[in-house]
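For reference, the chain that follows is the form predicted alone, supplied as structure tokens.
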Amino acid sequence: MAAPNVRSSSFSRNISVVSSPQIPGLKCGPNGTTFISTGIRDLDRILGGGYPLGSLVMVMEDPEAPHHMDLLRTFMSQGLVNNQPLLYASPSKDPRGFLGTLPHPASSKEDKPTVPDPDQGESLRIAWQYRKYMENQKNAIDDYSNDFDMRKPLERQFLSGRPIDCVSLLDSSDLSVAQDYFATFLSKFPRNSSSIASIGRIAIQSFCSPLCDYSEKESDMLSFIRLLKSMLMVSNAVAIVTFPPSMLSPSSSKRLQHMADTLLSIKAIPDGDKELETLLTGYKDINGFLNIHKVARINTQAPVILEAKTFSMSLKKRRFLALECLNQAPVDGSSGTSYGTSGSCSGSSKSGALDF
């Protein structure tokens, strides 16, 4: 019997095929992207993952605000708790003291915010196929990201034995030594097309302080910059940098903007301003807001389009983080609903929207 006449072409498609992350803390994402998590599963949601591998991640401090502070902690427990190694830079004599402040990730279902339960389906007679599939994604969630109780101190089991590397930059006159140490570290994460063995994270707090010797060294700082975003390009790692950007000349703040994948800002919420309060929904639980004002694109050019690029910080039960879209508070002054999960940043159908 003749074989059957198989219809062939001379072009084919040159894709190099990734295998699906292995280690736990990872998530495929577009276009061959691997994205690690934020430590904050709104941000995650936001960013459309989380932080890229290989990207350079910069966070403009506010004076008034330290809210930058916990993106830091956020990012290093959820790294401990994935068992990733980490190295933490700052300006401090005892750099390896502020891991004493990293949030705990909540173990129990009674301390985590209210989520869909699955066990609920039996009072409720779903298929045992659907709950199966809820499990299932609720343990990917889990795998991936955690919610931490910013009340909770990370426990020592997740700080003992862990491959935690701390730099002080205090007494640094110049930043050669450290530009020796990041590389080392980075070594240790070799891109590879085939798999992912390892991955690393960076954390750097308070870049451009006045406290270090190297302060006034503008471009030796923005070389610095721009040689370790050339490490992470080629690495399995990902840096996030906190800087004060009115410690710097403008021309080298943008520059640093500039050089950044994911550039983030914070912004300190007025205390005691009327008109603030009558506008936004839920003003009293605000902490402060978050700016998102580039996003990382990893492997494409297509730009990242947001819900929203202002976010309000809260502490819900006034332990876990959480980002929601502004809100424009109904007319009259009564209390609004929240929309931060429906991805709408306008107000009440009864007033106008309001674009923030």
Contents of the next structure:
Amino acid sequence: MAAPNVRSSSFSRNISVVSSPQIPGLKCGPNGTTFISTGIRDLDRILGGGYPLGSLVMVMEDPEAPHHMDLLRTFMSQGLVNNQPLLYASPSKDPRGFLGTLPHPASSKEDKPTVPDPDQGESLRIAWQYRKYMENQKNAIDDYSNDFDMRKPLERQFLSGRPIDCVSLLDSSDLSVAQDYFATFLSKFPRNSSSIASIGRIAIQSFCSPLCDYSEKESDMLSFIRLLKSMLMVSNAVAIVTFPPSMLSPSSSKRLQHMADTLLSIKAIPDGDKELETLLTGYKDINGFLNIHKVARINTQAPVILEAKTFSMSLKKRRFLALECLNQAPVDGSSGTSYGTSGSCSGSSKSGALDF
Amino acid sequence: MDRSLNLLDLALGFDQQLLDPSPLSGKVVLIEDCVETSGSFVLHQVMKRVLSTNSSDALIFLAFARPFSHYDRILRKLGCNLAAQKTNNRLVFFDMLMMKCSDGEEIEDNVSAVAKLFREIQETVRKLRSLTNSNITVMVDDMSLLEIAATGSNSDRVLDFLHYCHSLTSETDCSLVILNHEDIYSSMERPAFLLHMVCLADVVIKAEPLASGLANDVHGQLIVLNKGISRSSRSKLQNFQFKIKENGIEYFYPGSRS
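I would like to compare: after the form predicted alone, may I see the structure of the form predicted in complex with the partner chain?
Below is the whole assembly, all chains and molecules, this chain first.
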């Protein structure tokens, strides 16, 4: 048992020395992968660091919930804050208009959503001499990811002069034009073993939308995604593609899901569902659900087993996107109040006893 | 010898190497998986078996899903150096990631890209045969991606390709190992392609998630159907569970894990 452990650890150590990140916004992962941030701290943590470079992220939309847009927005904003080139494609007439809805990073310390809970403060006071180390730790990850204020639009300084390409998917009657465009964008980020010069981010919104001319040709769309994925594998870029599975035939939808490295889906939460309201704590704050079906498995065969597949999406202080494990409220009404308060103020990491 | 064999090796017949040094020769192995559980680890294990040091078998690998670096890293952790096997002429790696089939190029050469690919395989098999007399395995890491690449021209081409590859197994005693995704076809009424593959296959390995959901200790279950009639003592349908680790896979019968 000990021998293979030693061998594998020395192996990964060599790799991390070779590809130690030179530019901000990168994090070394296992097996020679490098992560970039998703723009949502909770999602970074759940996925084990973020989206690995060279991976294709697919998000299945729910026609009744717009939260796939939030995933796109934070992903794009995080890229712009870290000064990474961005390519955005959507089936709207004016895709550049979407940039106006990108969230701004929370700058000042007071704005941070990580308000210590009363009992967390207690534990901090006990170990007050360690506080400075904790501050250090926080600063260390700060240039990797930010918290985004979903109500505040991204300031001009992050938009003007930055390399942003916007493409409307309505313009092209077939996908070969778009494909050439993506190929030239990705050719700017070739992967060579020595160092990483720059990182590209691609965001495609509502890929299979019926508004597009090519929406009839499913085989074209599949082969487009296949080639996009192949190009990504040899470049330092991440693409996130959202698509409405209900618009596709079931087999094409499954094919797209198979091609995804990381597969997420959005689910709307029914409003005023009495049954659900009694089951879940913090039902009123939950905007929707995020399901994680697949986590990218690059250079490894071992799967990532998550503690849960379904997470609730909510806005902390009405500003910051937070993902939490579902906390099931106890059925008994008398103890429900006390459980409810302790469950709602804590993240998934703390309230392990309450997770189901 | 016995310690290195796991349940999947036993189900594939690797335990009788004295009687039959390459139990998969002339056979078609189909691996079926789904979105929830990837079956690629079975490919890795068969790759390792084929390229193991105490045999001289050769492998032709058609990579549609992942680049060479990915497989190189995984197999290195399993104790097999792909780059060295390449120079030893035991591994021929076809990088098919950017393969395109368009109708335009077809008119020029009068052959489709799929047919061209098969000719290349056939040529490689011939070359390898002249070098060694041992078994040759042809492996396709994702048949569904070949389908996507080829549907631009004609969907029947993939079926033709499958039959041509099958002819290799009967003519030159090659083994054919194919990974495909079963759930793609579950909504179709009569999925000709899948049915053809299941019909041609001598061994069908199905990877499924556990019905009870996510677990840290058990990553899923395998159902192995061995249609081989020669070994009558073997039970035909086997079912066991697995846990995937970086340096190998643990197999165990349901409920037998301590």
